[in-house]
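For reference, the chain that follows is the form predicted on its own, supplied as structure tokens.
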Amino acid sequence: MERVVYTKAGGLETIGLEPVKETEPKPEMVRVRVHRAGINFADLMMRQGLYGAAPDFPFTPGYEASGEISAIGEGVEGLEIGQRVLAMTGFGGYSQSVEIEAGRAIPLPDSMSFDAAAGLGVTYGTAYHMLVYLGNLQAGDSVLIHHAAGGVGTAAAQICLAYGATNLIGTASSTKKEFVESLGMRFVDKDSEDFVQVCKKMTGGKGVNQAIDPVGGSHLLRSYKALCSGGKLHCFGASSAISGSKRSMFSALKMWRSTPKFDPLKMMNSNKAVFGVHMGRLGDESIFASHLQALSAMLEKGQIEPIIDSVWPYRKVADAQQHMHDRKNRGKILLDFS
């Protein structure tokens, strides 16, 4: 068995690969044969060194996981040697195989590929808990998605869509046009278009319901001023730290230094609000576990579907972790450990 480790921040250059040794799962924990390992581009970032988050070099990435519990440890109930799960592993799922406590090992309907459940995890999970969960989305809002081509991008789409959204304007260079359209989005073209500007026009000047910005910095502050009054903005993402595959700590200051910084009572006076959303963070697990309940309801009933970029085998990690780099993805990025 292997495993990728970041052996220490940096480059792509900086990824490895070692052998795994399986144990016997200690009381409450289960081992996972896993199949498929989703990429994020927190994963990226942690590369870097640039993720507050992330455990100490060398570690093995990977928030989320499919696959096959090939063994039990001691009082563990409901589950079973050869079951088929999503392992939500927080860290250490870009292996062939990891040992996860048991609540955090999701049991997958029969009905539902291991590609569509790594592609469901932490994308879908994130995107349901900013629109449903914390800003109450309605039939007939109108919703900004930043990064609309990318995993949260379009999981946004979808469940905005299922819930009767309306105005959907989706953000991406513009060799995504046909695609970001093709998902019930108005595209607007991040590098030519001011996106405030299409937003006030497409809602008769009031501005949208929500936005979702993974990018950070100054670009946060211009998703503010797209909101209508009352309206959420979301805050999940600092891309623009990064501004290649290889370290970049000029960039990475840029965009802390360009984070605005939101007065309480000007918020206040215009009732919208800023949510900061980390969902490794979130303490109370049984919230995420509700969102995948909720979301593979959805999936059930085709409201929605995981749009999966492309899969790589594990030992071309570093070729993945460039194209999502590129940033030529459509969809989720999956790694084969199968």
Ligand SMILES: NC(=O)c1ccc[n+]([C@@H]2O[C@H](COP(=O)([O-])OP(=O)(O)OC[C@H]3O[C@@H](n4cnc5c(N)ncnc54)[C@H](OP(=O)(O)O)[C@@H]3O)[C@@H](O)[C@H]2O)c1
Contents of the next structure:
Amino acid sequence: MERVVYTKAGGLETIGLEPVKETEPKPEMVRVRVHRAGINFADLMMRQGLYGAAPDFPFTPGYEASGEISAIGEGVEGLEIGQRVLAMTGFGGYSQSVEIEAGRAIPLPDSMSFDAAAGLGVTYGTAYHMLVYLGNLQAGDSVLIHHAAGGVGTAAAQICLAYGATNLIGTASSTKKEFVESLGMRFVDKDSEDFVQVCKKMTGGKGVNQAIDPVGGSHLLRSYKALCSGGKLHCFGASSAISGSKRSMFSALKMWRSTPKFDPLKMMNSNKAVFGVHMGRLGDESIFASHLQALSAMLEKGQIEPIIDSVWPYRKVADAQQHMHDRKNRGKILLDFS
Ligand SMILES: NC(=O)c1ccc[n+]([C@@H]2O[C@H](COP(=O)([O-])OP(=O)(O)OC[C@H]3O[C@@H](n4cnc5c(N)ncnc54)[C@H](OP(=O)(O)O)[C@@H]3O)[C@@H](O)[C@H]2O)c1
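Alongside the form predicted on its own that was just displayed, please also present the structure of the form predicted in complex with the ligand.
What follows is the entire complex, opening with the chain shown before.
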């Protein structure tokens, strides 16, 4: 058994592999034999040492994995060996075998594949949390989605359509126009078009009901300007801090220095809200669990279906991450640990 390890902060050359020593799970824990692990943008940031919530190096990344329970610790109820689960690992999911608290192993319905399960947790959970739980998404709403072709972006578009949102505006690189349009969004080329103008134009000058912004820095202010009265902005990332597979402190500093300070009085006068969202710091795991329950039901009804860009053998993890650095993914990237 092997797992991926980030040896120190830096580029792709800092990624290594190490053996996993399996022991009997501690009480209230289960061991999962992993089939698929999801790659998230945050994994790139933490490899570069730009992610505050990450453990100290060396560590194994990976928020989510799907697989089968291979051993059960004392006191665990309701789970059995061989059961197919989604493991919300927190960290450590990039591994052939991982031990987690039993409550973080979510049983999968027979109809859900390991690919769909590993593509559902973080991306759909985050999109649902912002748009539905915080944002009170309604039929007829208009929504601005950045990174529209990525993991969270594709999930957000599907959730919006399932709730009857009508005006979806999605920004991405120019090569993704057809893909973004196929998801029901008005495509905006992030490098050559003004998304604020497009949002205003598509809503008769009012602006959109919600905007989800993972770019950060001064980009947040433009997303805020795209909102209507009563609109909500979700700040949930800082992708502008990353300029490639090597760490650039210049990009990180530029993002941080250009981050706006929202003034509550101005927000009051314009009837707009700003949410900060960090799914790793919800503090109440039952919130995320209930999102996953709602999403499983939507998946079973065919309202959502994770879009898998590609599945890479785990030993090719550096190539898989380079694929994301190169902005080539359309949907979710997975690692194969089976
Ligand atoms: N706060 C939370 O709890 C939370 C949870 C999940 C995700 N997130 C954030 O949501 C965003 C999306 O996450 P994801 O995992 O679904 O990733 P993703 O959107 O699939 O990420 C890859 C895509 O991001 C776009 N991108 C923008 N800036 C980039 C850069 N500097 N380097 C490489 N690609 C860049 C590229 O597409 P285009 O350039 O074509 O748009 C690329 O294809 C990330 O910022 C992530 O940190 C936050």
